[in-house]
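We begin with a single chain expressed as structure tokens, specifically the form predicted on its own.
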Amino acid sequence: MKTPVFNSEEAMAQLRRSTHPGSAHFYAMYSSLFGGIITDPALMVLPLDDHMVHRGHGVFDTATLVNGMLYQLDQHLERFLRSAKMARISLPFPAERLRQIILDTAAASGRRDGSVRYWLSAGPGGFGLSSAECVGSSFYVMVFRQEGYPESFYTRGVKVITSTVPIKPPFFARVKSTNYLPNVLVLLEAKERGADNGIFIDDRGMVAESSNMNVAFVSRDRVFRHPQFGAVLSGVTVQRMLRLAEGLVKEGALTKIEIGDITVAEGKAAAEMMLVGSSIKVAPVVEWDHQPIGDGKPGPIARKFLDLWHEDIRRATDQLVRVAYPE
């Protein structure tokens, strides 16, 4: 059989006709090739050519859009901005502008609840390895149904395996960028292995963090621990649970707070273990490799944070930026 060549015409209308039923959960894109927003998913495309996609050059970071409102917008937004600078990509609009682009995606897309993901690439120009050949720096802005996860993880918990999934080196870690290689293979050995995500382990034996969510532990006498920044992705949402756990130190519920070296062993021992990030919020983790943390069961403390982030996403206002919703 031949291949095809198609004009302008068939092409869009093959562009169409290939949407995926989940492209129905794309609500809104903007795209700064465009110079605007656009809703219909078989246009939602990037250009082959553009270096996040052949090279991976390129950061993102994502908000969530609940009740109307972008929860830490501009948390999310100042480390998108220290990503970019770390990847050495130079804005294409300044900082105010790029954040009113997203509130505008999000407005566009007539949704109150979602996720809001935005990029920032080197930009198209060719399929060199140099970004100097690119005609410019790209900003994408997509508005979509939320990652759900199972109901199951909050009232049964979450199994992880120790990955045997090399980390990134420190630096890389630390950079929100588009290379997520190494986190899809710790999630897909975690699954062949009978587990729902795996732990990354650090050059030194120590406690990193999970695919794409913090890692953090309840020692046995209530001591609220997480690894050291320097290695791992500094989560938005767990630095807002270590914000929050100081109303738990001063109730009692916890005895104090503790970031630092974590041994396997050590967390293996806590007695409780949750994973934390913007998606999945917070979960508790009751097997490690097939031994249980704790009482095998979900523990008070990991409730109680889960507790403090649905209140926070309802009361915080400094943790909130309105969505301007055309009338």
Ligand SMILES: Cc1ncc(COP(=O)(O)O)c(C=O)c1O
Given for the second form:
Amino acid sequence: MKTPVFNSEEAMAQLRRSTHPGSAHFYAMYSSLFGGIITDPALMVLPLDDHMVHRGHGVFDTATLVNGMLYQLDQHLERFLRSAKMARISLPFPAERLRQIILDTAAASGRRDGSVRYWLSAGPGGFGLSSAECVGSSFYVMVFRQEGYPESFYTRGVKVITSTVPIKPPFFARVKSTNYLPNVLVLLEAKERGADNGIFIDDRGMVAESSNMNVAFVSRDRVFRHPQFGAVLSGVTVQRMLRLAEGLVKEGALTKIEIGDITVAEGKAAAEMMLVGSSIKVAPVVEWDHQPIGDGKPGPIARKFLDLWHEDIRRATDQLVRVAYPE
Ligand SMILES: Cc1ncc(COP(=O)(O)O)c(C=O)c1O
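Previous: the form predicted on its own; requested now: the form predicted together with the named molecule:
Every chain and every other molecule in the complex is listed next, the one we just looked at coming first.
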């Protein structure tokens, strides 16, 4: 069969035809290349010569839209700006303007719940390696239906395996770049081996993180434990949970909070283990490498953290930014 060559009009029609059912849940997109917001999923495309596409020279972050508010937007933005600096991508606009564009895109989506993801790219300019050829950095925002996890993750718990996928070196684990190949592979490996997700182990044999979430433990003497942040992504959610854990220490549910190295053996001997992140919130892990964690049932502390998360999105005014929807 001969490969068709399209003129611009035909190409546009093809673009419209090429949307898939999932794109019905892509609600709004901002592109600095258009200089505005669009809501037609068929047009939510990037130029191939954008260095984020063909070189992975881009960074991103995601904030959750809940009840018409962006949860922890400023904390996510702070990490986004840190990532941009590490990736040596300059901002196309001042940070305050980026924040406003995110809020405007959320408003234009008309949605009160979803995910708001934004990217900063070295930008288009050609197919070379150096961003010196780029015409300027580009900024994109997308509002889409949040990835859902099965209810059983919370009621029956999550099963994990130790991943054989090599973890990113510390610098690359700390920058939230668009190079998520190891993160994708850890998840695919876990599914293939009958688990829900995998755990990255660092080159010293210490517990690191999961595919796109952090991992925390409650020891048998009720210490809340998290790995050091030097070689993992500093999760906005787990940083908040570490703060809220102070309340659980005060009420006696936990004895203390410890951030430091956790060996695999220590992790497996914990009373509780949990996955923490913007998408999963807090989910109990009940099995690791086919061995039960604690009594093999979702634990009370993971439950308490999930309840605290729900309370936070309802009441923590210092963690919520209201979206100004059109009347
Ligand atoms: C590799 C990795 N670790 C941890 C996290 C959790 O971070 P957050 O709580 O900010 O979603 C994420 C998600 O962004 C991630 O991609």
